[in-house]
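Below sits a lone chain in structure tokens, taken as the form predicted on its own.
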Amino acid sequence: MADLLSIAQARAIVRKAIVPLEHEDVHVEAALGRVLAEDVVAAHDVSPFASSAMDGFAMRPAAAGATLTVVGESRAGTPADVVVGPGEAIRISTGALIPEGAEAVLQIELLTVSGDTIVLHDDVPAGRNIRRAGEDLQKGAVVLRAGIRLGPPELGVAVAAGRGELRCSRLPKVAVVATGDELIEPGAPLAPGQIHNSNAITLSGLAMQSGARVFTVTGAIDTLEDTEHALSHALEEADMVLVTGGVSVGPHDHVKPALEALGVQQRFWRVALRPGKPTWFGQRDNALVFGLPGNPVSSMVTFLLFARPALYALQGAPFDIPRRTAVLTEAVERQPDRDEAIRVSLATDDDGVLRATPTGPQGSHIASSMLNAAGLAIVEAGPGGLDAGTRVPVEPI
């Protein structure tokens, strides 16, 4: 259909609207999940000194059968204060500094200790069981690049490299607004015609998984006044507003006129996508507004394809998540005029081939189709269907 944007066209419009957020210094203990805004350079070698890879004894090169005199001990954090001479050894712990004069370490299992002497049961060449200074990271080297999301390994490397604070992008502030007379709070008893407000909880969780700080989750009944009031509050401080429901053209769909009244400029409406055709996107200043469909799967799929990359890019991370290619394990039908995002589980077979299996019925109201889904297989519009064995692009979830 001529008036529908492709997924790629819609994503390009979203990408163009993004203004990355400002940066702030964050203590490493609070930086988990944040996006790094600067390269991290090692302030010193890691390890900063030559250390032992074993519990044992540090010595000069020696042959099996040699008897050495123990003249001290080097412990982690407490180096020995003596020099190792010929025929001498120093007891040493894993990670402890190699004492001056020593060139190797023999592990405790390969020698016999008798009072202040040891007998070697193996040859000890220079360099044995020694971790050299800078073997992991070298001073001045870039060890982390801007734009990565900080996980536990990245934080550990940053600390090892000498950092106590990291320059990160500010967390995006997100508001979630769910519209509809039929929505009631989670856990409340249902009256005829009511459903629980699952979309708000799902979208809030997806936003937080994408690095956002969700500062409000609210609802609006199907009146223009209430919808405008909820959206006005959301827009006061949000970097992104996620609205679910009410974006179509029915008599009770008030989101678009409410947003227009609040000065939000429409950038697109309707995408050649199943599920998710009535997706709406607009902007007020730097605030991004996504009007997502009310069906639960549609709201999740459109968040993943449009809002999630926008949240990443706001934080300075790459907009595009690299797609994978997988082989369908069963035949699927194609839509004649819209690409379809089919929820699939993913598994790699013994030959290393990634295989995608649809998670069951794919209706936009079947929220359980997202359970166990590891990706969205993008099936391009066209006649007929795709046979099992066809290779398809998959957007990771």
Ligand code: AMP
The other form holds:
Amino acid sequence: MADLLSIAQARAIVRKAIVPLEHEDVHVEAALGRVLAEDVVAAHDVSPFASSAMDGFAMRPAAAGATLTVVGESRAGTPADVVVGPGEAIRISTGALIPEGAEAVLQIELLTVSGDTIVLHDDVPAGRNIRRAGEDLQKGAVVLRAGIRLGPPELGVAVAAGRGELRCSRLPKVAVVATGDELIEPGAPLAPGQIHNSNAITLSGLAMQSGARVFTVTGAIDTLEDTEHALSHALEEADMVLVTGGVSVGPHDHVKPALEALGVQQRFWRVALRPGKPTWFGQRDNALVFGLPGNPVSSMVTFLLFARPALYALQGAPFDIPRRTAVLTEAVERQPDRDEAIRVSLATDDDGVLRATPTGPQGSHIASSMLNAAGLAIVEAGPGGLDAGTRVPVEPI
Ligand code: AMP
Ligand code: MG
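Same protein, different form: I have the form predicted on its own, so give me the form predicted in complex with the ligand.
In what comes next, the whole complex appears, and the chain from above leads the way.
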């Protein structure tokens, strides 16, 4: 099918259509999962001061057997207001500021305390048990780069570096529209010919996991009028619209004419991909519209291959998700004219080799093939099949 786009060609078209979203300041408490839009620089050294690595006593360098007089205490958060002179020591806690004059700390286990004096059981060279200022992060150093997704460690480092707010990309606003006369709400009883609308919940979940805010999930019956109405509402606010179903050429497929009527410009339709051939992509101003096939597996696969990178890039994160290479544990058929995205589970064997095992029958209507799938193995179009042991690229899910 020479007229169909390859996955890479389709992706390049999506990528070109993306205008990254604006930025906003987000309090660190609300920034989990956000994509950072600035480089974060340490406002001060971390730790900001030289501190003790142990509970014990701070002193000048001293030798084993020395007896010192205790002249004060430095606690975490409450520094001592004394200077440590020769023959003197102060009690100190882990993380407490090293007082003026002191150059080392001996831990409590290596000395004897009696009243106001201590006897050292070990030599105490300068620097022992001292954490220097800036040992973790130095003032002015770039500690986080724009484009990363903020997880708990990144937020912790940002806070330690002095930040309470972070410049982040705005969340992409996503609308999900499921088309089809046959679709019934989750949990509702089915009349003959009806099925439950499972795509809507899967696609909204995938979008949320990709950092989006899903602001509306609607359905449309298979009329041009209703399809246009639902899409028109979705397009009012959306940065991205995910439509499922109705994108083929059947007499009841109204998504393409409805989008055309709404001024959404087609950028591509149909990809040499299984599952997911009828995938449609278009654009109205900055809003991206994905017409995903109705089959549950097709809609998930095409979301992962085309819409997920777009959501990442809208947020200023890299568009491409790094592929991995895995070894097939089973032989697979190849499609003569379309690349195939096979749902696979992934496991690393004792030799550290990543192994990919198909999750079962791979028909586009076999939704259960999505269970336990950790990746999509991309099997290139070609004659015959691939033997077990063949290396294939895998897009992590
Ligand atoms: P379509 O792309 O509209 O031709 O639909 C292809 C297949 O996907 C048909 O079997 C539909 O019943 C099914 N389908 C369409 N939309 C959904 C949905 N939201 N949830 C589950 N299955 C769907
Ligand atoms: Mg349909």
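So that the term is clear: the rigid core is the largest set of C-alpha atoms that superpose within 1.5 Å between two forms. Since we're looking at a predicted model, the values are computed, not measured. Residue numbers count along the first chain shown, from 1.
Undergrad: Aligning on the rigid core, do we see the C-alpha of residue 116 shift 2 angstroms or more between these two forms?
TA: It does, since the residue 116 C-alpha is displaced 2 Å or more between these two forms after the core fit.
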